[in-house]
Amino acid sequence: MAHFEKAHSLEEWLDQRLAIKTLRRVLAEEYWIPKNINFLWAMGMVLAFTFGILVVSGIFLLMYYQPNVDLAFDSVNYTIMQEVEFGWLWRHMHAVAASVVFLIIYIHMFTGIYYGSYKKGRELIWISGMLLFVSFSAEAFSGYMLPWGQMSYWAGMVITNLFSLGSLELNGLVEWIRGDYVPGQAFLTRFFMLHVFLLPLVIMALIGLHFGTLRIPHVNNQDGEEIDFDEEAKKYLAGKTKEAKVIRFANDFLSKDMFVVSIFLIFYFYLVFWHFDFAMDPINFDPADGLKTPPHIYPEWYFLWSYEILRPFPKDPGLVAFGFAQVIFFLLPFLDKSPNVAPASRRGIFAVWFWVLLLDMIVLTVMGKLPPQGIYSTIGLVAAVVFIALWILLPFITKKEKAV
């Protein structure tokens, strides 16, 4: 058994048993961050803060929500929105955070692509981040089912139909996922469990993994400079803070993070109070009706780009293209053959590839919301083909890239 001495403070008592000083030193005070970074590096903290808002607001909503096909719609739209004091506020906060979190995820993701933060040594940072993206997507989809409105029901019908895998017609798998032939009580109960229990646990575990993967390779910087963190840390600890190329995570970098978080919260609460409607589809204010199909079924905006990759093709090729789009971002560290860790602006044709990809995904998102007819259908097909072609070309583009 370890030797324990009489503690003279609560901190000392806890330190003897939990080594809190060591944890604080390893995770915060002597976790070093490069100086040459910008506000985009704060998006990770913004995401963590937004996830916290989702958890807290979700707990309050959970107190009154009824996971029953006969009661779910009224529990959200009448009980929470009209009868519970400030229930409308918690629902607006939850809905807006669920939408805005994907905006921040996409900014964070494309920042990583632009600055090459997935390169050799940082592959697990990227892969764990993409696992978080998938988990947040599953969490958002399961939450979208819970109000049990028209779009909840029919989005659930369409998405679960994907698991039949086209011509393979694995209808038994679809029925197993739903718990019935069509979305019903079993379906709602299962997605309720996923949303409030299982997926939040997965997300919290992945957040821990994501932060853990940063510990050894450290955070990238906006110049792609190779920094000797041990040497620079010695300079900082010796009092040469101006000469050192690094700062402490706490409280140096953390204070900058919190400034960006405060700016984000102004934007967030502006949406919560004045423009919350963008996060709530008007069709979903009609109760679920399995006998009345909406004229145009579409997912939330953050899924539209992948939905539009599925939609322009026939059934089987569309499923292959959709699967390609879900997996391909995971492979980015291995498809980029260039040794350069530098901003895209210094990487020649890769910069063109990056901006075309970003623009193409914006086009796919816009087209995904529009009905698939006329010119919209043609533009969506071209954008989907361009997306696939860009990823096929990436290894060839980067293999010929000159060192910078």
Second form
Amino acid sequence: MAHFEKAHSLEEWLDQRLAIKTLRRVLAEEYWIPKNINFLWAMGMVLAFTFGILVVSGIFLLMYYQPNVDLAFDSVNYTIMQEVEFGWLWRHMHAVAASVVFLIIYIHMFTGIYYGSYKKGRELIWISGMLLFVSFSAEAFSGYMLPWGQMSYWAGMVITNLFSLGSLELNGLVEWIRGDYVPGQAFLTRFFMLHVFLLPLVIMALIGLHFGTLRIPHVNNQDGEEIDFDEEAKKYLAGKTKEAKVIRFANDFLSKDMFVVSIFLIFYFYLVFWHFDFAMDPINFDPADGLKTPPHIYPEWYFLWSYEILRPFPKDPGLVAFGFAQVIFFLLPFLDKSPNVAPASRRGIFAVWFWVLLLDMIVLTVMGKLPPQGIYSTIGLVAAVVFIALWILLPFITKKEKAV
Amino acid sequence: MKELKILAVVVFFTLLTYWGVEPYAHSVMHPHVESENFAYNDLKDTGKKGDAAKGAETFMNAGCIGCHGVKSQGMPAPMDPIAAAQSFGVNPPDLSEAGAIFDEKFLSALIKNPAHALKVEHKFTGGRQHPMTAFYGLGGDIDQEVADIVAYLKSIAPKAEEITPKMAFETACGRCHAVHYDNWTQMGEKPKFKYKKDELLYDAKVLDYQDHLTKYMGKLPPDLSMYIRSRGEHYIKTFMENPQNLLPGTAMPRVGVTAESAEKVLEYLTEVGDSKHAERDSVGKKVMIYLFIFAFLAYLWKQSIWKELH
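Provide the structure of the form predicted together with its partner chain, given the form predicted on its own shown above.
The complete assembly is shown below, putting the previous chain first.
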């Protein structure tokens, strides 16, 4: 065992046992961040904050929620919303955060794509981020089941049906996942477990990994500039802070993070108190009824684009297209053949690719909610084909890109 | 400046997506239904002025109390709710407050031709009769007789301001719709029971009533506890004044309430389904004040640190 001197302060006492000074230096003070990054780089902190809100509000909801098909709906809509003091607040905070977190994830993702933050050296940042996206999706879906409303039930029916894999008709697999022929008690209880335990655990582990992947390649910057972090850090430490291209994470960038978070919180709480309905489908305020299909079944807004890639095609090609949409983002670092790490605006045709992708996904999102009839089906089909074509084209257009 | 431009781009695409999946999709999936302002324009106004005293007599002679109770005038319902539901499909309303809750023109039309006033003629074809017998008159001017009955009902009804939201709901909706978040069953408010056995007996009676109602309506009318959230005010209001506009062919009758009573029904449904709306608003304002101060301090902190960096 090491030799311990008498400590003269709590800090010193802790430092002897936990090396908190080293930790603080490595994680905060000498964790170097490029100076030329804009507020879009604060989205990570916004996401961490929102995830925190989700965990805390979720814990409070968990105290009163009943994972039972006969009680679930009323435990949410009556017990939590009306009987428990401020239960409505936790519930609205949870529901709105669940929706808003996806908006921020999409902004975070498109920021990464725009500035080329997934490129050589940073592939694992991108991949771990995509893994987070997938686990957030599973988390959102399993949570959506819990109030056991009409849309919960029918969305559960539709999504689990996908696992029959079209013409393969693996109905046994679907029943195995549901634990029943239709969504029932077994289904609700296992999704409850996934939502409150297993998936949050996976998400927390992945957040740790995602942070870890940043440590060596460092975060990208607005110009895609390659920075010699050691050299610039020396300048900073020598007091030439105005000259150095890097800043400390804490409190330099943290102060900016916190300002962005505070603006975000104004927007978020405005939604919580006065516009929570955008995040809550009115149909889900009807209790689940297995004998009555809602006239239109659609997922929450953040899944609409991938739902619309499934829908306009015949059964089997639709599933293949859907599968394609789920995995293709993972491959982005390998499909982009250009050596440039630069904002899309400086990368020629890639800029067109970026904006078309963004608009196409918005079109898919809107069409995904509308009933699949007439002109909406046609627009949906075209948008889905464009989506697939964009990804097939990506390696070709980036290969020809000139170095900037 | 550059950051503001980036923010504008982010906000623009966020709003575009929002517009597409919320207001736009909603307008496609739920075409707007204009309110008829509870005017009942399709019903004829006979222009007759009723006499309440004569109306009281006509009311008795017409045999209304064979099915309806008028509790406030010491006339109890002739049958208990279950027996009534067995005979008519639904328990006929007590008429003590009818004059205040229902529209005058609607009441006149209802007395003369119930299926027509209720807009449920599509259900009573091929010789099937509406359970409420139409009033064919006592031999005089039928329009005058009807006007007298309506005048009588209005004279015994409480004043409009004495009608509570719950009273309006009870008379207009409460015999078909349960509201279990307010302990309301189609047979009335569920009492508190000391013994489980008594409660079960009561519940069995409600199930009995619901069976008759289901047979009459084709399906059990839904529990309205969460309708303020699942349908929203505009839908409920336009649905109440004319169900056929939103759900053509539905078995639900036009209720015939006045605009004022409709507001009270909505108020009741809001209190039951969204009881914390006032608290939400007041807490929200305080949280906002806190957040603006927080944002201001965060801005000052950022400025103080970054002036060394730029």
